[in-house]
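Read the single chain below, which is given as structure tokens and is the form predicted on its own.
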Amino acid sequence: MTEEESFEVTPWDVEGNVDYQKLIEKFGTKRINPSLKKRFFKDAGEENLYMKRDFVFSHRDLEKVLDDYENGEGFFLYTGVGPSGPMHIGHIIAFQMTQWIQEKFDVNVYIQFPDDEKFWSRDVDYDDIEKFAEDNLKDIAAVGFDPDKTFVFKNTEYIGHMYKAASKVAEKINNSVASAVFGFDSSTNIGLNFYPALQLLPTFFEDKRCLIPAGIDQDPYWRIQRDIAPKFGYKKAAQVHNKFVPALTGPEGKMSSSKPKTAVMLSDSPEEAKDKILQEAYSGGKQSKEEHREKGADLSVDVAYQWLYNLFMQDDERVEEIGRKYENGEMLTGEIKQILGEKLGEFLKEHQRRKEEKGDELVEKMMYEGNLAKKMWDKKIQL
């Protein structure tokens, strides 16, 4: 970060107290206005929460992927997690915000696990790798995908099918591009100087638009995807962008597998989940309840009521309410902490059983023996 800068936001790390309207600047993109929020929920039939809320906030090119499927030319999907542990809240939104476009627009999806990435960036062995991405498998396959229109790929395992294309793609990014969008140095190690290829492979699995949900710290790969599709014929990728989940322990940052008090792991028990924001959710109450009572909460820094707000209440009525009561004094913290940890035990108990019950199974399908899983095995990726 520099000394004019409260914050730093990387493909690999996120610091400090993110301003958004600052990062859209500083990365280009645009604010997802309400005009271009009623022609997607009007498109889609239905409205998005985290959209409606304003958790994706940001685009790139999300016009035209809507003029694309009104004209009758469609697009598909791309996101993806690395296997570095086990998943977390923060982690599944991008999925569950994915899984809604694929049923509200009936198209494909591609979920790339990187596991040679985080082999290279994180200090991960492959066997463990392998352990972690065998659960992660799971928790995504219970966000709901159709097994038929998904396919879930490992890079080590599918590489056979991408590494000619994925060499066209390293042949157009050169070695300063790549040093000036991901800071890559002297000491970074060549397979993350030749990985950007491999993630921006799956943009052209199909001869459509891309559009990827994801968190706007992975918004550099696109950049270049934007500056390269062109040269092969390809359309540039379109992203939307969510905002990050805030770490239990306070507004800075984002959630960590790493670092437990901040995360709420989607292996938690609700019982587990509620004690967590019962202990460690940072509020922005004031320290006696007669100053709360004066006073009133700062919503903007308290974390409960903001993954309320964002993430688990569909309600606009009640949620506006509780915000408003909380603000004035009303409502204490301790009442705020206990309707999060309802809805979230809720969730974690409906994810958990998707998972344990269909999990195994719904892997097997998007990773091979579903439609696409098999459409895909059958061709190499061509550029």
The other form holds:
There are 2 protein chains.
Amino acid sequence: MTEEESFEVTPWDVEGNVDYQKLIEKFGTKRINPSLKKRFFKDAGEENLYMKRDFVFSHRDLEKVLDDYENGEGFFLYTGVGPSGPMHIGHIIAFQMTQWIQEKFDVNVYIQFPDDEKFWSRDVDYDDIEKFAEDNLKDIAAVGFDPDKTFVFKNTEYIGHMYKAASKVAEKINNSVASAVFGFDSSTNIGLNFYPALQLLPTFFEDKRCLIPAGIDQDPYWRIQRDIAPKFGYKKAAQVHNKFVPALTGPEGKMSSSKPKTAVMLSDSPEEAKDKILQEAYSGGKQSKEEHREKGADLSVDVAYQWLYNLFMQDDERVEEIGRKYENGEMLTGEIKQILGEKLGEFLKEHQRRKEEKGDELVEKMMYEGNLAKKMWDKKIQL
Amino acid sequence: MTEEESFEVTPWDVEGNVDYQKLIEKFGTKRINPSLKKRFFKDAGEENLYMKRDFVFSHRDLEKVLDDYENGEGFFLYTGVGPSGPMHIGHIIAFQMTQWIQEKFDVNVYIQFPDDEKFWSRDVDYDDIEKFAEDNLKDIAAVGFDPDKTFVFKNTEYIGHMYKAASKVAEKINNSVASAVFGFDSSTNIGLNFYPALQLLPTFFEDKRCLIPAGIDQDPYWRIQRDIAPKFGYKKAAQVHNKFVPALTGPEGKMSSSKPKTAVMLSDSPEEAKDKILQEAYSGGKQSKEEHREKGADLSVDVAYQWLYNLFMQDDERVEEIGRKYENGEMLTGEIKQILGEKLGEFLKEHQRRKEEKGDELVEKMMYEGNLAKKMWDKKIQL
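Now that you have shown the form predicted on its own, what about the form predicted together with a further copy of the same chain?
Every chain and every other molecule in the complex is listed next, the one we just looked at coming first.
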């Protein structure tokens, strides 16, 4: 096995200790460089934590999104999540990024719930998918999207408005492309094989450029979009790619709801979350206190530090100071975990409060009663 | 090339001089034998022309349909047509068979217009498909279905009511099966590859046995239905298979709207139709009058006689007498064509009158306003 093959990233499977520079090369995307970052923050009127820390690290055509924004043409956002279980910290990050961009640039957001794709790709029935979706929707609502500028839809519910347009997308994708890009084979069912048409369609919901915040592992879908968009007279979709949130148990692969030790769930109580961090978070510190004081921690594999740096601590000077002290042995693993535990506890407490108090009402608005939702239910998608 | 390979029948392509006994063996269906025929006519209360003449010649589980009918469980009918052009005589036969069964057994009929499949399988856009569908629908209405017990639907319109159930069908069909049964390959688009799920779904519209009158070339679809129906707790679909209406120009393959000389269109005036018969109908008679008087006609390749025998002349004695006299040279090709021309002219005149006078109103009822249509628009298909 060559070094290039030692990790595998397809839309259905992310494993191994991911080398992000290799992913940029593999997928042919671009690193977000300092000048683009600066321009993005200037247009937004504020710095973004994830991009500042290079957690959002790669893109396609972000500069064109900013061109469109600056010259008044505007753009819109599209993201989604397959309801296959309760959500964890890793699931919510792309939504937070999306919500942040919506707020700063005042644009519409479309969020797809591909319940059909989950049914086709996993051994799970629609009743379970429905149950997960109900809970996931409230988590997403708690992120704080503008309920009049956000449309959330389940594919099996909204299909009547999408199908004819999706059939035109499907006509442009043959089995060979689907197989090469998604790894579909003879054992793949004809539903999953059809699904790329539906995942692409929302990039044509408005006649503006679509910006998709997503994991870099989703890139193959959007490469097909970029091939076919010009055939319909639409703009190629732009993307910003986030890194994977490392599993609590170590920097190998992603968190998984089905492996409870690897993840902090959005439903974990602040105390449970703190306990998980203390007990499970993979440490880059040394085994003994003496060795640690002498040699310090390896920040690159320390999950608590990585979460703090990438996701939870806005203050640049503070997080760098912590990093420096941890790296040279002044600070101990327990202290880092303590700091993260506090931050994470605050986040969860606030998230759960919003979900509980406003979740149902916001979901109703984003799906059916808000301004954008009403507009979407009143029309059929044209292509 | 072996003899078995000298004709090819897939759902998209019927060519060559078809050997129906070989098709029965190839597809593993059953010939409709005299006792089954008798039982069918007895339950119907009347003889059916097409079955009497063995134009409807093959079946699957027709005896189970009659069991269900006789013991009061009932059954329902399903058929369809892809709107890809104006309709000809060959298109309307399966609808007439379906209407006859509806009338005699008093059952519901579902008629699918797979506009999506036509879009995926042919180089034609939705505007053209829509135009053809509008005309085709009125032709079907003119056949005389009970507008309160018939539901006609375009897939792109009714999809919102079918999609979730269709996704469950799709999950049971993998690319390998789709490829083996339909000849799909790497160049097939992912839409057409998905379509079998939608063509199968209406066989589950009622929790009774579904009976499908169709060309035997459509059998592969229904074999998949028969594999998966038990997994959903439904009955396997039954079928009655008609032969292909031979092209005017000869008994090789089917009529085609895109080859005007091969077909009598439902929109041809009675005079045009008579002229076509006289000029184009492939004759089994001999070249010279003298030779014909001596040797007689070959009925098996004589299109005018075949049409008369299979489709237009109810009177057994009369049609057999004509056959005998034509075969022994007493009657000439021109006389046979004259008799067919009259029958065909009457049929077209009456068809066109009904289409003109009642077409719009009946289409509206069968699609939206009739009792069955209203019921179907009020629910989502469950599976």
